[in-house]
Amino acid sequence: MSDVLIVGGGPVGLAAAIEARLAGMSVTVAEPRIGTIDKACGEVLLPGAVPMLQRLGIEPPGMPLRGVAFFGGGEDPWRVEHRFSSGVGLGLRRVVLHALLTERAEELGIVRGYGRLQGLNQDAHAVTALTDLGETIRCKWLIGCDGLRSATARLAGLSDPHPPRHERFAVRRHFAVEPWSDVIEVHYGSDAEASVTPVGHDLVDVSVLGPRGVAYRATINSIPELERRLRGAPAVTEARGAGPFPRRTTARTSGRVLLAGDASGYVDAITSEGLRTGFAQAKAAIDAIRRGRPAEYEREWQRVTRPYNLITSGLVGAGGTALRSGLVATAAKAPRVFGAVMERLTR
């Protein structure tokens, strides 16, 4: 019998069991893939999320980000800069921030099984888990931090039924070039855009965002600055997808079942504000069990998540590629009001 069962043992399913065992609670986690756990993403933390990682104890290291910038080519080339006022942000590969979050809650005595969730029961007092390697784990909470295809969200009954209209997919590779820059790169192309974060001394992560079937070389190639950077690079590892995207839930909470990260609710994976989202609603949630209080780890989840969501829908259902590329250009003629934009995303 566990204080807090968390579903999930990627980077925000780990944060929330320490935040749980520095609250003096005992913790399992239930995750089915073994080791070190990698995903196509971005590779960023914005400075937000750095110091939501030391106070947990984890030093993590990286490549300085000090901005983002937005591109736009076409006929009227454009680009549109934030340099960070609120700190700096860190590039580094998910493989070792998840290494780093695996030793600090092993350091911590965090339980981990192996099992995958395949039921849930709940009364006043306990949650029930059957994972499908016949375990049953009896638990006072549950947090699913399972992704997004959650299955916590569907078996508590929290997932939005409705799909959305459009779906967007990532493909994520690197390349092994020296960084030509310190900031996150955005690339509008013709159909899909293109983000760069330096994670080393002589790699980079490129992730390619668009609809299902997304081409990511042809990508890469209708960007001239991007394919002039990457020409002759080699890439060091393989294609990697994730999504699709938006995923939507029809609440946060159920009882004593919470969801966090992804599980929670994701929209795109366009702004990189995603590990700074998950982890203060990691925090969110454990602040709310610890008080005995889940419902209102609802309201607190609205009001950390609620800035990211608005911004990043924004971009995403303008309709295309086209004209979210105009937004942003549109933006740079107002430099103070997307600089207070991209400041309220990166805290």
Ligand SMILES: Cc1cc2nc3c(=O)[nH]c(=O)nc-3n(C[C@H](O)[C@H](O)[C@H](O)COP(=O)(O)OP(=O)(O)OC[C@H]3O[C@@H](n4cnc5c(N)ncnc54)[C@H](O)[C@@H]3O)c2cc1C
Second form
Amino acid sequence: MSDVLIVGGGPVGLAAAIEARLAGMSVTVAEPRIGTIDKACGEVLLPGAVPMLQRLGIEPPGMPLRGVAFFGGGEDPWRVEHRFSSGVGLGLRRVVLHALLTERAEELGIVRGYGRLQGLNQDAHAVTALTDLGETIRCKWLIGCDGLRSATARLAGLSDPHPPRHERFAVRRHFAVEPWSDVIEVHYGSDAEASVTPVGHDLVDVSVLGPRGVAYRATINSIPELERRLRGAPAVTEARGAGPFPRRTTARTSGRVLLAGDASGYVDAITSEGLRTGFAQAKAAIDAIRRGRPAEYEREWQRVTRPYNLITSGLVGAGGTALRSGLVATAAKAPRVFGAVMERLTR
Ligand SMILES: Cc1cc2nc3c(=O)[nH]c(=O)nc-3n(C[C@H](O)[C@H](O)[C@H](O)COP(=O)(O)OP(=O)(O)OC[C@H]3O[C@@H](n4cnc5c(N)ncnc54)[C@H](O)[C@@H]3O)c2cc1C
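Could the form predicted in complex with the ligand be shown next, to go alongside the form predicted on its own?
Shown next: the complete complex, the earlier chain at its head.
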């Protein structure tokens, strides 16, 4: 019987496993996918995420990111930029991040299983998890880090049954082109956004976010600045999709079961804060378990998650893309407030 079973070996699951091991607990990770895992992601590590990884014993490489710039199109194009007041973010291929976390987990002797969670039961002393490989894993605590479609949240009765009003989807590809900027770029198109991250000396990640069926190339072509930058640049990875989001949960703990990362709720990709927030949640979950007070996790989860959820909801909740881009353009007219909000998101 492990002290902790982590369901899902994505970045947040592996960070939680490493946190638990560093706190002296025995850990098992259940992740059905074999090898290094890729996922549609803008591949930004915000400045606040970098020291979190360093604390786990990981020194992430990557392209330095010094701020974020928003671009609006239409008849009156505009651009606003915020440079980070301190520290730098990193543009880092998702597969590189996953390989680094896996290597560190292996170094610490973390046990890995290959089953997919299918059932769970708990009593006052332990949780029993059942996987599709027929394994029965007993643990004192279980942390569900199994992403947007979390089986843990569903089985623990923590999924919000109400569908969101507006669902968004994403598609990501990489282009072989020399990065033209050292900031994260967010371009507003007619009904979708594109975010651009330099992730190598000749590689950029372009993620398109929009409604169901969002057209990837048509969105890029509808944004003149981006179309010009990518003209003739070969796409070197397949399109990878994600969604729908937002995803909500009704609470983050049920007895000995806790949720972290996207499994605990996710608003949108536009603010690039998923990993930083997920790493903070992973730490808070392990701290609460270490104290033997899982109920305290809910308060900590709210503390590390809510401000960003509110800002991100504000940025994506306002009507269509035109309204949303108008909101950013207006906010940028009050540079001190805009700067303070951007800083809050990145730390
Ligand atoms: C287009 C896009 C761009 C984004 N850009 C950024 C960005 O630039 N920066 C940033 O910080 N964040 C970004 N995000 C958010 C970020 O990708 C997520 O917040 C992050 O991946 C969450 O990690 P996770 O480990 O919680 O979930 P995941 O990465 O989804 O991992 C979940 C794992 O659980 C496993 N799993 C699923 N079901 C089960 C089961 N039943 N049993 C066991 N295992 C299971 C899966 O195989 C998977 O490996 C972006 C998201 C999208 C969609």
